[in-house]
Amino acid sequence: MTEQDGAGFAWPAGCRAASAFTFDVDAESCVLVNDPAAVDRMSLMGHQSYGPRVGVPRLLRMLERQEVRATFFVPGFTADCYPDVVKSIVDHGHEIAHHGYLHEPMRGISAEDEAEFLDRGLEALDRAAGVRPVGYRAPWWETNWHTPRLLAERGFAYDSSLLDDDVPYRIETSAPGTPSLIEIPVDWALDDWEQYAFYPGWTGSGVIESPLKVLEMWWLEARARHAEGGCFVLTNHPFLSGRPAKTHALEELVERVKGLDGMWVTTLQEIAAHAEEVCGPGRVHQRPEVRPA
């Protein structure tokens, strides 16, 4: 049984909206892919390794207190460097999903190169914890027109990289004989990178927001999506939101979101499985045609 509410998406009976707390465990990968020489920057490497070494354990404790299961997107390089962390995430009952191998920028790359990165990431997650993920998130949320086909060919059930809706929907892959995918959209306003990320000479504007300001912003988004029957997908990075004050603010947000009447708090895998049952025909994404002036 399902019920229609707000945006018209059919959530499970008794639910009017859904939410998922997701974590991209980038660690050193997102630095090294752009600048391999950064491996010599000890402090920068430590800043990134804080995520798997300290941030993930703190976040796992918080999620355990809140009795919430989350989705962790793990680059293959992180899995190779920190296999025990990946195992710990699995042992705590959370979902592991795919996030490239070395957090490679996907913009404009060939299907052959993208396929190689997908396969390397799958192999690394299997080595680390015997995991075959059903979910994918493109590094920097940057997909190509051939990405859905590559994901479908590898048996992925869902993607969470696009920013074009407030509820899950089905994507047609445009490849004969390949199944469709479920898309669970994201939003830059619901990413802690834009709020907290700063390291001299690498990323950020130098402005690190107050966790109280971030809590207020995300809570407004959660309430709005709940009111409209939408899907609240929050993206955090353990090297950022795994730090003490930020985790405390995040835990308060989790408590508030759990308290919203009819809010389904779960993993992206479970949202995708439900969407597979209720979504209608797939959406075909069309590349815009740009004509010379």
Given for the second form:
Number of protein chains: 4
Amino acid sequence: MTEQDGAGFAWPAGCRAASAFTFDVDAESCVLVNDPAAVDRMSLMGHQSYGPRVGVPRLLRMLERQEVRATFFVPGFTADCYPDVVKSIVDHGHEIAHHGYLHEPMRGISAEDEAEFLDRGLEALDRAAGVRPVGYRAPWWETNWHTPRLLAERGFAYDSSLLDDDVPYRIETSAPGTPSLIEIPVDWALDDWEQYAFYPGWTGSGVIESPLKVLEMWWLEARARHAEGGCFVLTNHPFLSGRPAKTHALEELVERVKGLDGMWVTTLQEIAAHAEEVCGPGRVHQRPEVRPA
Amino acid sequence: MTEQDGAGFAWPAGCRAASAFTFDVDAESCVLVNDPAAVDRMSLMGHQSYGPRVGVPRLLRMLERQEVRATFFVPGFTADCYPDVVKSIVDHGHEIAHHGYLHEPMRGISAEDEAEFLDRGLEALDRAAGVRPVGYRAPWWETNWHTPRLLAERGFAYDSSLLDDDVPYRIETSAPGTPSLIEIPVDWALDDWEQYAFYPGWTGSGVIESPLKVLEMWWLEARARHAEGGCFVLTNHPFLSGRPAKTHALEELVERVKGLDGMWVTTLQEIAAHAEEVCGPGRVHQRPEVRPA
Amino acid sequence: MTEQDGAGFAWPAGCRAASAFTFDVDAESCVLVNDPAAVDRMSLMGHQSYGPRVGVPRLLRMLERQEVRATFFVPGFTADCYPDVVKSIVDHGHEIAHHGYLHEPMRGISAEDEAEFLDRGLEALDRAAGVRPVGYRAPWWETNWHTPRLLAERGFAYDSSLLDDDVPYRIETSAPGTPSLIEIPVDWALDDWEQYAFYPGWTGSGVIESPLKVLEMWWLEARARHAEGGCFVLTNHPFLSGRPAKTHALEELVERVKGLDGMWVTTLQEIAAHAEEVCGPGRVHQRPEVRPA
Amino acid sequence: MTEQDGAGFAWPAGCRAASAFTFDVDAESCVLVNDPAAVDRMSLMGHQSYGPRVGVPRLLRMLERQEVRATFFVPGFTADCYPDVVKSIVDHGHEIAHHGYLHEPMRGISAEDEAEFLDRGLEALDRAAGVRPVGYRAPWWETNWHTPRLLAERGFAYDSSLLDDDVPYRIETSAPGTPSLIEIPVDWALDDWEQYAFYPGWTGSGVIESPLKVLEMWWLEARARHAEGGCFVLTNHPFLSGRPAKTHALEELVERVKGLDGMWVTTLQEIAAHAEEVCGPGRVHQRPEVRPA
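Could the form predicted in complex with another copy of the chain be given as well, to go with the form predicted on its own?
Shown next: the complete complex, the earlier chain at its head.
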């Protein structure tokens, strides 16, 4: 279990692997975008508002205790509804990044529509806290083949939505003049959604896992990526992992990850800035084609 | 794991946190309201009647052994069908609270319809055991924005259906003359439904969890809320957690929670009465609004 | 965890609780009855035939090693297709009981249709192995209010399909002249289906549990029922629990249950015969009625 | 747990049981065949391409460290898109076998259509790496009653898609002149799909299990089959089990299985060649028939 798998990524001097704790502050957006009538469900709206109102402050206290800086992906709608929460995240020294306006479903949409969602999200983050983000994460991690170009055109430094690698890499975006974008990949096994989410008439498989199971699974993954020289990117939602026992388990994980020898614990922005320096030519992604029979 | 997260709620002298064990005695109601034809399913009806007939007596014996008083949310239909069970709960010194008449789906209904369900439930509890409850829990924890006002108008002291905080708080209800209602929030991770419920042609994800897993998860949450000075509200259904091994695991949890230093173990009614004294001005809940594009 | 919950059932002298290991030998029936076209799915048919062809022999060897007699519920279709398997079960000294003809869905059907399924099942068990069963278990444990009468009219001594108690009891069947039937209740938490079943395009939640989790959960339940003087009835399907590691875990459970002080390990037939002697007047089951608003 | 269950299969001298680690390199095929529009989902396509691009190299390094030869089932589409990956698998000394062209759904299709998929797959493996496979595994393990004959006609030595036994056996295929085919059965409990697969809008129950749970479950099964003299065939998908912590857990399993006394760890091709020598007459599979009422 202590292999050197030779991912061979050149981390900064003294570091053998990297990790980032990220939070998607979806609040009500991810419910409302699919079901506008859910605005009448007072309990569900409260369940979602728990994220910015209660979960984020608890997570900020935890991160402060642990002296860790994190990345918060904030949909524009969250920024419009909870500007003080966004400012508080900034004031604690964390990174704010882009996560759509209303957590829009990006599947199959045109570049024009996607551009509009991107621009609305940028405007809202600026309006709420004067933030211009350098990072983007697609709602539901759903990207289109035109997404990297749209991001490069808007000056984003990195995306964190693809599930196709274990270390950051450069994407060839085909955007004229600004061809480069860093990708910092994610993994559904490193997301709290399918472990904890359950709400009748909205989402969930009906199973809510124990934070101890989740801690065990994520710790296995952190150790494996540390051993290989990889990149451990964890995604949590404050309305889920901001609840008491889940934050406690997450704090235990943060402590353990910090204790790994040579593990760089930082924001995605810093990982992207480092990757920008060391990554070679951009990878060209190709849409698969099925050979006719 | 022993942080002081500073929820800062003022518990009674000598107490640093609070907990309540609550039971929703749904019996057949939660099945019949969605599928009246299920009345012909003899096995399913028996599965549900197990709650009041077998589960409640076992749970009452357990609570007696543990010297704990609990809160039982009883739909009017259960009270009409099993009045002796309701009386027995009262005779054991526990609190009876309101849980709809037939566990009605409250989603999207008018204030008039909801008022009728509330009144029918009140009449049934009165008819069965002369009880006038001070607490309410919405079926499926589903509330509407008008729900708090309806409760205040009927003299309820508290609601326990929202999922938006970790400690009790006052709700501004906008009811003329009786503006105040205490909310004691709940959490899907502290409910036995999605851990244990499974019945073909009715409900369940197909996974029934081990009581040891559930005990572990709830104990984590109890310890986390104790450490933070929060409020641990557990919801069980007698047709599920009233079965032998599940009651045994629950008894183990009750023992552990009682053993936490400064943990107040009581009914929701007593927690609400205390909150009524110490909570500041009511929180105004606002229906979210999505900014036009 | 060592309470005496006073279920107060009078077990035979020297026994404080009872247990029965039961097996539903559904084979292809439970698939074909819902989807006749599945007969063309060679892999699925083989997956089901594994039950009688491979699972039952392995389970018979295990039961022989453990010197335990069990109850096998055999649909008529299984008896018609695998008569030698039925004979082998009989030759090993186990009980054969009734489980429908083709594992028919009993929900909402008329007494006439249900009677026909009962009679077809009886004919098949007689044809295959000259067996006249005294016990019945409804497919999917789905009974109708007329089911007890139909069973009593055919001379069945017991049913094992209801989920409304922890110990056997007498049912008032309203059948003229033969009013009595013993019920030996079951529990979805004591069934291997929702722990292990998964087959794309047929059934399953997508999660297959570890036999260690299942062993733990069932052992908790066995101990709880032993402590209370109850009845532990476990239901397994040979196409699931007849596979190697699952049978090993089951054997471990059988050994532990046998080791419980005063635990009577026997067939449902023997439990029913004992209950027939000690149970008081029959319980009258009543179809719930919802009070008009 | 150390029974000799007398499966009685004659393994090579010195061996008491056999095991094979197999990998289905589905890549994008299993998504695209059901939903051609998914080709526009950049993130999902990347999630699938992770298998050949990142998962396979990691697994090859792991197998090399463990000095184990494995069997890789490669759909023709994967071979067409990633020929270098196929060559690399061959160069590492592993077996390449057939897994359809585009992971076609075989349920209910004609022999003519199935033959065409088989031939397209053969052509692609030849085109990519000059490979002529001797083994076949049906996509989704879904076979038709004509499948064995089609395989025998094309000179396949074995199939590994049925779930009806624990040891290899000979199938009577009814193909004129080439009647024999070895079957090496599989088991859904020995597949990583329902343990790990989750992708919104594509697949999964919402639960992703911990690699520790999966390791425990598979190790139980390996020990049980070793104790009985059976055959342990494990199926993994590189886009799932090729991720860091999952490969680590798998490596731990490989080490343990290698350490079992007398356990033959090899490819399916070698198991089939041995079975060809020792298996008796072919088993005739019969399509079930339901007796008219």
